[in-house]
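As a starting point, one isolated chain is supplied in structure tokens, in the form predicted on its own.
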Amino acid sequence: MGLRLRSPLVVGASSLTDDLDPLCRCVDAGAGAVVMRSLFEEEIRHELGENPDSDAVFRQGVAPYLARIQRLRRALPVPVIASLNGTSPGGWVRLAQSIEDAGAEAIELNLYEPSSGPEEPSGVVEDRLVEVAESVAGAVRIPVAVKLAPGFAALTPLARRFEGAGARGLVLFNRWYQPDIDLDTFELTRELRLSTSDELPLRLHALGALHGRLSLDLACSGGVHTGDDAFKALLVGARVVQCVSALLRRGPGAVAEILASLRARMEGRGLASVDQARGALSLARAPDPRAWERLHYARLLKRPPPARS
């Protein structure tokens, strides 16, 4: 978007970023940026008086933000990107200049919404936030990138629209957080579940079929744990990859870990830069890419299964 990275790993939003130290020395290993933990549309909603009655964990303050992306910018030697995290129209995205001016060098904007309501309509849902998109980037100065949850049934259009509300970027994609069931109490339970390898795939697919076909830049986030999961994402077409499951599993080291598994798997295919390497596994180089999605699909089917031990 262009920010100068010194690396294509990104360290994503998570509450690595409310600590200094360990963020320093993520740095350090060689992290490219790092993307602050999100400041809610609820939060700044309270703060406007707009939502008095909002739950306790909306209520951390809009100033404490601005403060740590100033103490951020002053401690680190790489940009630092803030995080909005909203999904309606209306003044609280006025707060993205604020952040501009607090010195963020862009801003993803995390468009989480498990839509549930039965009668509306997903175009309407898809209208309503490429206006957020819209509203955010047409507020400031600096790149905004847009950060989805899987489940779009037609991505590529929709990002096409996101790219015509002016955002520069695309993440992909955010987590699904959802509820399980407490069969002691009847009561719904919330538990973070760290992320592994096994969801990476489908970031690899939406990266590859997006690849090439707009101009927003495009980053992966979940599922990235190894220099091979970077590679893979690299090959299909992101420009950088966003890592927070694996920094909170192993510490700020693995970022040092990763960077080297990757180089040297690069080194070993005989490339010199991600340059090189971005994209070559894309969609865009199947002659035919719906053929070819429709054939890998059939052929993982009629394969015989796996004989039991």
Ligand SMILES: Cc1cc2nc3c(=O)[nH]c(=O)nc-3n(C[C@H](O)[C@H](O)[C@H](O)COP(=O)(O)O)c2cc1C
Contents of the next structure:
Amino acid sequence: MGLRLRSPLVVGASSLTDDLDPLCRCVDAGAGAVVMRSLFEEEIRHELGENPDSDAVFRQGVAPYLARIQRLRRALPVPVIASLNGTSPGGWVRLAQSIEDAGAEAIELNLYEPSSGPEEPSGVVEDRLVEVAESVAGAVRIPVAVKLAPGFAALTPLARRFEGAGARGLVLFNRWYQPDIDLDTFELTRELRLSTSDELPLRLHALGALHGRLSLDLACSGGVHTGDDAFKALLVGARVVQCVSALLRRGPGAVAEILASLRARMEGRGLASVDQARGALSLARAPDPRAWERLHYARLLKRPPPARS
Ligand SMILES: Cc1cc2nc3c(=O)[nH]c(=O)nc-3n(C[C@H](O)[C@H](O)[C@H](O)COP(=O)(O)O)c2cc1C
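Could the form predicted in complex with the named molecule be shown next, to go alongside the form predicted on its own?
Time for the whole complex; same chain goes first.
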């Protein structure tokens, strides 16, 4: 995306960027960039209540976020990436321009859209997401990355559409915040659970399939908790890895741990730079591309299941 990063570990979008102190400690420990928590258009509209479309009122709602961009820019020696989640076509563009004016070095579009409407086919949802990316990328000069949740039936063609729409990066994946059921109260519950490394393979598959087929820079978001996780993501083609759950659980010290263990792994394989590692095991370059294919899947299912623990 044209950003110069001193390490491939990025602090991902979350409440982590609300406080300067832990964020500075992440950066001191080696984080290469930070993504701010998303600015949610619906939240601004909800908070503003009456006449949220008036220019002055809208600016007032966005002001605290823009002030935070400026504060982080002044305090941090690494790129500050703002994150945006809009709901109306005009809202996305307006917010993106304000973010650019405030000094963010890039924008991550959080295209989080759990579509449950019975009438809207997937193609219509995808068209809308691509339109959003196109309108935002066309309205700002800073690079725009698209952050997707998993579940698209044909990710590579969709990624190509984002590329055509002017996006420069793709962040895979956001996590769906799924409901659970409390059987005592008989209510639906929604609780934000932190990830584990078990969520990484879904990302490895998508990244590995996309690497080398697009000019979009790929970021892995989800399930990166250790240096080994980061190494795997780079090997399938991620340009950077984003961490959130690991940092929320273990604090800013996790940044140094992950980077030290990544470095040790790379040295162990005789890799002098992240560039040398990147994509070495992607679908396009894998020594055994069948490992990515369906044939392998069928074979895997026929193997005896793992022993019970
Ligand atoms: C507390 C919390 C807040 C988050 N806030 C945002 C957000 O504002 N915007 C966004 O795009 N993702 C947000 N995320 C998702 C993370 O950026 C990330 O995509 C996800 O947690 C997967 O990464 P992880 O496995 O390292 O946690 C949030 C996650 C957590 C745990």
